[in-house]
Amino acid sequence: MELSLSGTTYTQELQVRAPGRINIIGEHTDYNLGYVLPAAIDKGITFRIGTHSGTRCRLDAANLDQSYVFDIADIPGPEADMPGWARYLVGVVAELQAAGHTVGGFDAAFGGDIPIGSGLSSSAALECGLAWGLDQLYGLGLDRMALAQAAQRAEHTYPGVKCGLMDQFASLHGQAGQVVRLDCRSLDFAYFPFDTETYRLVLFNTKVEHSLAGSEYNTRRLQCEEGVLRLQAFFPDIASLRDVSPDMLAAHAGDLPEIIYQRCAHVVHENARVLATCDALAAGNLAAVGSHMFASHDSLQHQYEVSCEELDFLVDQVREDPAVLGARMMGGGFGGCTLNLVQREAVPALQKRIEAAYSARYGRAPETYIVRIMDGVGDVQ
């Protein structure tokens, strides 16, 4: 995408590409300090950023033909009236400034190919692309983890979504051909090779858009916190659901309200599925990876209750297909995409079949994306 700035004389310019992400498994575990297994993908957002000697900051959303201007000396707060997309970016600047980092005036134009509301984390790509670009241009000296954490805080404060760290981490730490397991408590991470030649990662987008701030995302987080508080009566040393084993939870299922038990059960068993998936990848056993993906979807559908009819329909359509090793909903839920692990040769026929079945059921075709695992945020040469 050709991006142009407003014409001011710039002291420095930089073009940055920030990828979206997929998550192989480990959904709604990050804010419970558990494990996730994401990867950066070849859909993302490109920024052109120019610095200047003034205090004006101009943000241009090329895809939307919208702009937002503010002053670096008087950054608008979360209560200010601004476009929804601008909240992610203004929040990043505010967080960098609040952490004591000096950022001057700049113009930033951006555009990309991540479908909004698809569960591919366009919001994290927005945040991380700008954060990395400003770090480079202003010599802030922040490492990628610190940038991810600043972007996460921005999303908490400005859009008001109490997200975990996974999306920002994946956008910044991705490596081509690798998925990365993040321990959201210790922040240790490890890479695992993922074969996307023999098998392809295929996304079917329901085109049901979700708004995490307006959905039950924050409610789920509160329910998990309630589960921890109740379980601490029996296990005083636990600090999060990460500390709860399946046996511990089962022993006190009757001591929890049913809905709280179900929420906790998803998180506790999803953490175990992430570790088992990593073992399967290390052994080259993609069939086992697929089995864990199906189990993850079932848990998200029935225990965490963040799926929707369209997502469940798409997963059910591939359960008995021998060319599909696994499938599940991906992202915060209530819409977006399913992620499917599909034999390479079978992708065209599967795409045709799924699009026809979905169109017959819902009167519209799903969008299909075949994604590759790519490097994280970086400059565009």
Ligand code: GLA
Contents of the next structure:
Amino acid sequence: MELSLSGTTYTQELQVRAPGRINIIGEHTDYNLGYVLPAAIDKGITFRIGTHSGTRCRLDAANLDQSYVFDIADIPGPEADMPGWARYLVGVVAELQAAGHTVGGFDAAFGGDIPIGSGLSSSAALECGLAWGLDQLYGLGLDRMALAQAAQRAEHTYPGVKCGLMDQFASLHGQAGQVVRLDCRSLDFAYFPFDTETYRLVLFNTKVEHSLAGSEYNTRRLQCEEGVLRLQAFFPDIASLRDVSPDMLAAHAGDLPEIIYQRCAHVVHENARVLATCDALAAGNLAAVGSHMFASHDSLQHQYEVSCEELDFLVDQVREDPAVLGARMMGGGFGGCTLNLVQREAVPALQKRIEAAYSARYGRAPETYIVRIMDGVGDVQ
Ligand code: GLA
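Output the form predicted in complex with the ligand next; the form predicted alone has already been displayed.
Okay, now the whole complex, with that chain kicking things off.
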């Protein structure tokens, strides 16, 4: 895509590519300070950013043919009326400024190929691409983790989604051919090679648009917090569900309201599944990785209740297929994509079968993406 800036003279210019992400396993664990296992993918947003000596900031969304202009000396607050996409970007600038980093005027044009609302983190790519670009252009000297955290704060404040760190972390820390396990409490991370030659990572997009800003995501967070509060009566030292083992939870299942217990059970066991998946990856046991993915889906469907009929349908369609090692819904839920681990030669036939079955049931075809694991945010040469 040709991205052009509206002005003619810029003090500096930069092109940045910011990827979306997949998550192999570890869903709704990040804001519980647990483990996640994401990777950056070959779908992303490209920015062209130019700095100038004035105070104007102009944002051009090339795909939408929309613009938004604001003044860096008077950044609109979260309550201001602005296009939905602009909230992520204005939020980043506001958060950088609030943290004491001086950003001047700039023009930024962007566009990309991450399907919006599909659980592939187009919002994190937006935030992280601009954050990284401004860091480079204005010499802010922030490391990638600090940029991810600024982007996360922007999402909390401007669109008002109390997300965890996974998406912003993955967009900034991805490495080609590797998945990365993040410990969301210590922020330590470790890479694991993930070969997509023999088994492909295939996404089926329900095209049911989720709305994370919808209340359900924030409700889950609150339910987890309630679980921690109630469990603290028995274990005063715990600070998050990360500190709760499956045994500790089982011992007090009867002391929690049923729904709170179910939410906590998902998180506690999902953390264990991430660690088991990493062990399986290290041992080259992709079949075990796949079983953990199915188990993760079941838990998200029945215990955390963030799936939807279309996602469950897509996962059920592949359960008995010997060429599919694992499948699950991915991201916040309530729509978006399933992630499938599929034997390479079987992909074309599977795609045909799923597209036909989904169309027969829902009257529209899902979109299919075969993704590759790529580097995180960086400049475009
Ligand atoms: C969204 C959020 C992430 C994470 C996932 C669920 O993608 O942005 O922080 O909580 O949902 O795992």
